[in-house]
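The chain below stands alone, shown as structure tokens; this is the form predicted on its own.
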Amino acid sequence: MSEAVSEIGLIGLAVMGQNLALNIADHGFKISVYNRTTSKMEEFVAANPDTPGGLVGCETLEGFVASLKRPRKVIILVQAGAATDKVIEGLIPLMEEGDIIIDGGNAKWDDTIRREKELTAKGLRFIGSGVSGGEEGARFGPSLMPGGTEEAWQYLKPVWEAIAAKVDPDTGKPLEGAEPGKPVEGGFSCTTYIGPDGAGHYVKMVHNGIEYGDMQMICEAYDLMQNVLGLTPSEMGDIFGEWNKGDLDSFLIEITADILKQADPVTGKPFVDIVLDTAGQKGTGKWTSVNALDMGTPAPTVAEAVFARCLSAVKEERVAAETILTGPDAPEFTGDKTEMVEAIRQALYCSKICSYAQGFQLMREAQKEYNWTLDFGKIAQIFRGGCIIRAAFLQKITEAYARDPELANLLLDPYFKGAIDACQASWRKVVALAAQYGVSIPTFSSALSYYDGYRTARLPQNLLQAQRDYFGAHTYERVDQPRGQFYHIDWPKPDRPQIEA
């Protein structure tokens, strides 16, 4: 049996697994690594001989487990679902009471709840941790969202805090200056204990849903500038670069500016113009939308972002439909393009506020559903570095929850209310302009409808409740009686009371 030498182990040496293992080793932790294909493990270890902590390659799962110090800590980074369950099944007979399994994949939160319950019954501890930031984040500092018991978290905490992205605790700005392969020290570490069982993976799912919304909003701003204002990709790249210096400062705005300035290496044309307009997805945005529906919590902007990807996938149908269906006969835009670009920026910011309000409202409802206690200010703060949605904007969310930890909705915070008040005229102008020119803006328009619905004390669903009672005797509540008391009218009778004309 191998000597127990490593502080932690990792199974799964695809790109994410390799990068996370190197990040851990760079911070001085000796890490054992195992991969089902032994040659891949051997090549990885041979290619990285001089990490500060050291890599220990293991040919067998038995040797891998034996190489870990107690309590053993094993990170799994394989495909979510059945593959993860298969790895766990192989580990269970080799591990001992108190050992810890950490699932760092994009697992569905209810799978994590199930696994944690099953492993607890066997005397093992389980952590489901969201890992955000892609390959670069895994290598140089991701945002990490662990869920499980606090006791298990204490064993993982030194590693997770060391390898996570770091931000300035006061401003929320990422700490820059790391050279490739060298860790950034100091600052607030972008990880925190999220909550029991599936809380970490749930928050990661909502993060990904918000990411869907962010990306679609940016695409809509691009579409408006391209198809209404007639701007070139290079011109739009400069605009996004300027936007990245203000309220919209974020990773996604930054890379959008880079993409729009990139030339295609084959044709020399703008790169974005040669990319096919069909978007893929891995399911986490759909999970967010389905869960919002299951809990009866409004998250329309994320859902519209998912549907936009679905619509993009029917490329052949859209090509055929363009030859059959007509849109508005809009005139060439003759207004002030600079003013309209600023209006689009403001519309993007307002839509972003509503999208995040929906995401955080969804997490608020989930904690009631699953008996979690989530710290929304800290969640916003750990999103400030390492992850795909990292943005200056998130510091405002942290500050909002510092002012009021029980805040029902971000729209009610003074900062966000002020931002909407200052920008909503432009937002409405842009949504109207898109309708006039026939440009599809599902997230801009759904976010505005969400805002208008949320701020309205009396919605038209009074008529809807009457309809339900009419055709299905589903009952209704009355405005002149306490909530929770239900009534029914025997609708088919012809002598029912009528309003006098």
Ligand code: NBP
Given for the second form:
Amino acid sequence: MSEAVSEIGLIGLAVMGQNLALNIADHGFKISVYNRTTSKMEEFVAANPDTPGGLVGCETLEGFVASLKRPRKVIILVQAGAATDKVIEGLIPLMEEGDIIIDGGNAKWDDTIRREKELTAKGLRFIGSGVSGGEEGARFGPSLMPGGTEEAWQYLKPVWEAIAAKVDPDTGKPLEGAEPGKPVEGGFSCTTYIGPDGAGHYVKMVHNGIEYGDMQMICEAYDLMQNVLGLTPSEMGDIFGEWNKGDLDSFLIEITADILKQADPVTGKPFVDIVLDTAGQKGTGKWTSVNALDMGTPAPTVAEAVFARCLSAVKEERVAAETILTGPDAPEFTGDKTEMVEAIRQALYCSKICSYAQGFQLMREAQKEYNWTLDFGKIAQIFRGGCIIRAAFLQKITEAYARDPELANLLLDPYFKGAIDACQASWRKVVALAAQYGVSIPTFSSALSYYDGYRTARLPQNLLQAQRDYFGAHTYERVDQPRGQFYHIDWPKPDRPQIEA
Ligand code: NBP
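Return the structure block for the form predicted together with the ligand; the form predicted on its own was the one displayed.
After this comes the whole thing, all chains and molecules, with the earlier chain placed first.
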């Protein structure tokens, strides 16, 4: 039996596991590593002999567990689902009461709730932690969203706080020096205890859903500038670069500017023009949308972003349909292009506000459903650094929840109300322009519909409920009676009084 030397251990040495292990070791923690295929572990340990904390390569799971100080902390970074269950099954007989398993994969939050229950019953502790920021984040500072008991969190906290991205606690800006290869100390660490059982993975899922929305919105802005205004990728790269200096300052806008400036190494053409227009997905956007439907909470913009990827995937059908189906006979754009580019920027900003409002509404509903107490201001703050949706804008969300922790909807916060008041004329102009030119903008237009629906005291669902009562006796409530009293009339009745013409 080997000696217990390591502070923490990690199982699963693919992209995320290797990078997170190096990040942990860089912060002075000795870490044991294990992988199903031993050669991958050996290569990894051999390639990184001089980390400050040190890597301890383990060939067997037994040796791996024995190399950890108690209470043992084991991070799992393998595929979500069956692979995660299999690894946990292997660990259970080797671990002892009070030991902690931390699932850093993209687990579905209800799997995390189940696993936490099962492991608690066996005397083990379980933390389901969202890890955001991809490979780069894992290596140099991710955003970390841990869920589980607060007691278990106390054991993980020193490691998670050390390795997470750091932002200025007042401005929320990523700290100087928080760059690849330069671990920084001080500042607000982009991790916070999220809540019990599946709360961390739930918040990570919503983060990913918001990410789907952000990416699709950027694509719609690009599509309008390309297909209505006739701008080149390089010109659009400059525009996104400019946008990154203002309200839209964010990682995704920044990388979009880079991408649009990139030449294809093979042909020299704009790189973006040689990439096939079919997008893949791994499922977290779908989970977010399905969960929104399950809870009856409107999140149409995230759902449209998922469907947009689905529509992109039926490439052959679209190619055939383009030769059959017609669009509008739109004239060449002769307006002021600079003005329209600014209108598109404003439309993007308004749509983004609505998409985030929907994401935070989802978390608000989920906390009721699962009996969590989420701190939305802190959640927005830990998204400021390390993760894919990191953006200056998130500071405004933190400030909104500081002004009113019970805020019903971000749209009602004075800052966001002001932003939409200032930009909505452009937003409407852009949505109308897209319809006129036949450009598909599902997130811009669904966000506008969400906004218009949310601000409308009387929607047309009075008629819908009457239809339901007509064909299914589903009853209706009356505007002149208290809520919760239900009525029904028999349909159709030829002798019932009709409205006079
Ligand atoms: P993968 O999700 O591709 O996981 C593969 C790794 O798990 C391999 O090293 C594999 O070993 C190991 N593994 C072990 Br140990 N036991 C396994 C088993 N029973 N079945 C299958 N694999 C097993 O790695 P990843 O892309 O680094 O992602 C890790 C987790 O992090 C996932 O849950 C992912 O969703 C999440 N995540 C990924 C990203 C990202 O940008 N990639 C971002 C955020 C979160 P082997 O060498 O023997 O095959």
